[in-house]
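For reference, the chain that follows is the form predicted alone, supplied as structure tokens.
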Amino acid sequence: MLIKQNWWKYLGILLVLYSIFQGLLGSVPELPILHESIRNVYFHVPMWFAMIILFVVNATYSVKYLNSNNTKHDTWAVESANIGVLLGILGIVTGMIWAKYTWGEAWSNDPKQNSAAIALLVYMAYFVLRGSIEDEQKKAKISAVYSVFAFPIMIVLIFILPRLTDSLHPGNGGNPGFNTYDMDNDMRKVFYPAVIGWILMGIWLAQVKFRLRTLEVKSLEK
């Protein structure tokens, strides 16, 4: 019965898994410029992924607590911002590594990294904001509305701003995207479980967190 109700935490792990060993040992094609820093594709941008997903979460229980004042809605929408911002900073930790092997610096000033640096930061100042404010109903509802305006925001500094302006990035500024120009089929294989996988091991940090703050706000209860 655990196992059932559990499934897609082990489906998560293994994908993890599988997309770490691939990525470290598995074959890859030979390209130039890229050579085997292409791997990274298999951290770098399943990562992000998984932020915006996160990030999704958050905005949804942002406007669930606004409907329903229900303090386990805020809870989520915390937690989930915790680990999308996790996951956005290692996100940005990856492409600097892997900028330095194929920029030739791991900070170029290129319009995508720092956009998605600002973003990052809209959503730390989301903590700072709660941090800010002393009554817990009074918290929980300017964090949830900054989250509705945070989030769109967001998706507008990583995948619009980027977009109008040359950037190193494939797909973006003429640069051809990883499906036309890189990626083979064998990667594929790797690229979309590790990218399911690392969504799934989000979430499931998520819930932990989630888990953790109850209890904890509990324990101060009694």
The other form holds:
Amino acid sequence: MLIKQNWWKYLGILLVLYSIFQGLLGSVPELPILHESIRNVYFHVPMWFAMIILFVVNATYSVKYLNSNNTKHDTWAVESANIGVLLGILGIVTGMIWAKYTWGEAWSNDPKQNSAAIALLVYMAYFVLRGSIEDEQKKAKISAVYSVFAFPIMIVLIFILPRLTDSLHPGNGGNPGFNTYDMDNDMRKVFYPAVIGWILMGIWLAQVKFRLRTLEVKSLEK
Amino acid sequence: MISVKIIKALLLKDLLIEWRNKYSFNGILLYVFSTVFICYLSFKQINPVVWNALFWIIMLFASVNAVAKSFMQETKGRFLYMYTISSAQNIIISKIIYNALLMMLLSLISILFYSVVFKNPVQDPLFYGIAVILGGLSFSTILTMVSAIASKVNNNTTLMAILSFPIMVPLLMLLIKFSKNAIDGLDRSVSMNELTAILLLNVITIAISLLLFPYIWRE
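Hand over the structure of the form predicted in complex with the partner chain; the form predicted alone is what we had up.
Everything in the complex follows now, all chains and molecules, and the chain you saw is the first one.
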């Protein structure tokens, strides 16, 4: 199995380290308003990519659990949601700091900010739901149903709604995307590795949490 | 699997129960009336943006309360009996239709009362009416499934709100935008994007409910 090998973890470390060094030291185009804060694109945006991937993992394993009733699938689903929420919070915080210096306020009523916050609420509700059920089997099944039910609605929230309204983010409401005018080739060489690196790190974190949880259950069974 | 005859029978059963002990519909109606009146006493005068937002917030809370009952009111014995005569899909479809009928009626009565109490600023009443009916319909499609999930958990009244509010937001934002266009009397072609998005969201929700309900109905 690919997930059991180690090379992708080293690749993840390498890419994240590269994106941190190159992101802080590399050359960036000089733009009004953004100035040097454009470097945040290497840290803020990859968080969202990684979060979405982990929520996709959560939905996939929830579907798998419903078909198999295998506890392992449920553990994967919970831990990926855990790490997804963590990355989402990091994404919101980095975004808020960035917004404070470019848009003037940490929370600017931007549809993407609002959507991201609400998406996090969905997954926090998922944890509350899990916490309120005692029986393990029932907990796994009902939370899987909720997560599969909420996932497509969250996709509408994050990908479709911000495009229908005006946003301060690039690429929305008539603002051109980063790709069309801000990001030059030098930046792309850092940005794409950063995205891949953080996605790999996210999956690795989820895997570590998964192993911890499995060991915990094992030690309890003894 | 899906049989119109069984759905009809289940729907008729729900409607009959509702008709015989009218307290749940009347209770929700009274809930809306008193909330509207409290809002009137606290706001007195409001501008159209707040008028619109306030109406949808009142409807949001009323619908959570109204639909939450749909699975909790069934006794355990009655559920067992239903499992023996029907498939999961029939039950969820009949519940969605029942809740949709209930919510559409409730929304219409509420908007009438609301516009009598607060001065009505709507310039395109037909489209606002469509928004209200669509709102009742979409609230019930999402909430029916959430109430099925919440009914499996003991402490379910709080849980119902926690689980449903985040996933209601996309719908609520679309509805508020759509109805705001109707208030401003904008050209109807402007609202078509929102209209299709709302309908699409409904189709997705009903499809997933049909797929997922069989997994939880016997829990």
